[in-house]
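The chain that follows stands alone, in the form predicted on its own, written as structure tokens.
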Amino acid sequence: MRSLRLSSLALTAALAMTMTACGGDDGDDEVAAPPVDTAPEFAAGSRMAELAEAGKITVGTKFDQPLFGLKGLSGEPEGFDVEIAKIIAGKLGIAEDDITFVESVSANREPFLEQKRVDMVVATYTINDKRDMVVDFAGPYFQAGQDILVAKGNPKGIDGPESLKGKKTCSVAGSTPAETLQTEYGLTTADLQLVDVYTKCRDALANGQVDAVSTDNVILSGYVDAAPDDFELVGKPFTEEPYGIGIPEGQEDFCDFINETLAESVQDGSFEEAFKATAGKVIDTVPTLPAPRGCDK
């Protein structure tokens, strides 16, 4: 089992981004399908060979997070995580029509991988030591930071996690942000309402049932972009959240393959294209791919 080895250099240099709304975007742009290798060659017995021979892959992702994984009008999930999954599948010779996307909320990502109900999880999935005890991670491919969403005008005067005590805050059960609020900032059940998906938190904030929502800034920025007259970000990220691609334990070859594919996607431009067509509608700086953490046990 691997230990978590995200270097401080990778964390510091991974992203320097500005969260801004991009005007003039009607949100109807389609993402070009990534290229699909027609005759990929893999070592016999490797996980890649198994998937390529099967000609299909099952991917866990979020269905409720704008910009990264949101179930669109077509009934299919859309976003940067979805496009990353398509890039990886394409290198396996698997077309997007042969990808089955399964909704993976924060609490079921590890169980889905342990039970092998999915082949990988690409779902704003923060790499941390606790999760690394039961699943493995490729990447990271993106770095976010935890922030706070409040009603427009910030009527409760919330200026950071320390000011959430005594307020009603919503987050998702089984998520890193919820655990951070509990362990690092002392929020109890009196302060913190936990639900299964972030859209319930968003709706509770809109209805005045809670005072704040806390999770990764990129997720919250999607809600602000969709309803700028209703919500705003406090805008003071207080954690580092490296997003990785979860895979079942014992697939070091698949982990290496994913890391190589991510690096190639930067070189061939597909990483940038996928970002600009999804999260880049709100985040105006294309992120630098963080240094891979390594796949050795």
Ligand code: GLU
Second form
Amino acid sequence: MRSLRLSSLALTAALAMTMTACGGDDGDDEVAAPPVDTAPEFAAGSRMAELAEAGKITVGTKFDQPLFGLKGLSGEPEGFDVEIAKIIAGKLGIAEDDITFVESVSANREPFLEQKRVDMVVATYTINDKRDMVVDFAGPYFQAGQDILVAKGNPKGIDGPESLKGKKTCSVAGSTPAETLQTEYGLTTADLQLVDVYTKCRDALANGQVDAVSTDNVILSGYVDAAPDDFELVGKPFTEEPYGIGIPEGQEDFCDFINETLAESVQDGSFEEAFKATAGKVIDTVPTLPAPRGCDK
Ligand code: GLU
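Let's compare: the form predicted on its own is above, so bring in the form predicted together with glutamic acid.
Whole complex next, starting from this chain.
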């Protein structure tokens, strides 16, 4: 058993994570489908009425992140983000078969929402001011923190973001962790390699092409769980990453609806069930739903 602890920085999450010894989980276990409302009623002209009427929804998510969004051998994306999307769709009367999941890598999330290629993004998507200028966020529904993944045994003695200068670190373009490493810890193209998805970073670390991978602890812990003999987490989160549900700008009604749905999902147990069936296989503390930030931004 391996304990991963968030620092006081990520207090609100209060996530004491314990990795289970079930390494190699491919994320393909069956998850019970969340309930689907049979006859939901919405005000005419609302975004919810439009979606309910269409009877389908397109959701941007990650396809290569175990625990949150992973398209495994089943061909169906699985993870906590996927389950959150199903809970929201269910309240709109949309069953999981009528959800189209589209891979939205980190750099694609705002463009996909701005172009309305997706109706919402549930993809380890940190709420921040810069993004909030071009999209809107419901939530948060989870809080992570940025951490560092290293090779098993930590051969380079990396113990925090300050020790990354002069070493080779991999992260993903368009992500908050990449920006934090550049703006707050002075990493440049000499020490920071940016790619489009985290599995490329993971593979580069496994091959010894980089010394570290940095992004949210819960993403990295999925890679450790899948290969506990190859990787370990430094385990000292140094940012707060509140995950929101991204929607196009100007849909305040939909934002309020999502926040109400999240609160209801805690009441009816579907939030806990979704977590336990996915990320909860590795992170043993069910998170408390953070207070909503409000939709009148
Ligand atoms: N939560 C961070 C972000 O939104 C990192 C994870 C990701 O790239 O999806 O940028």
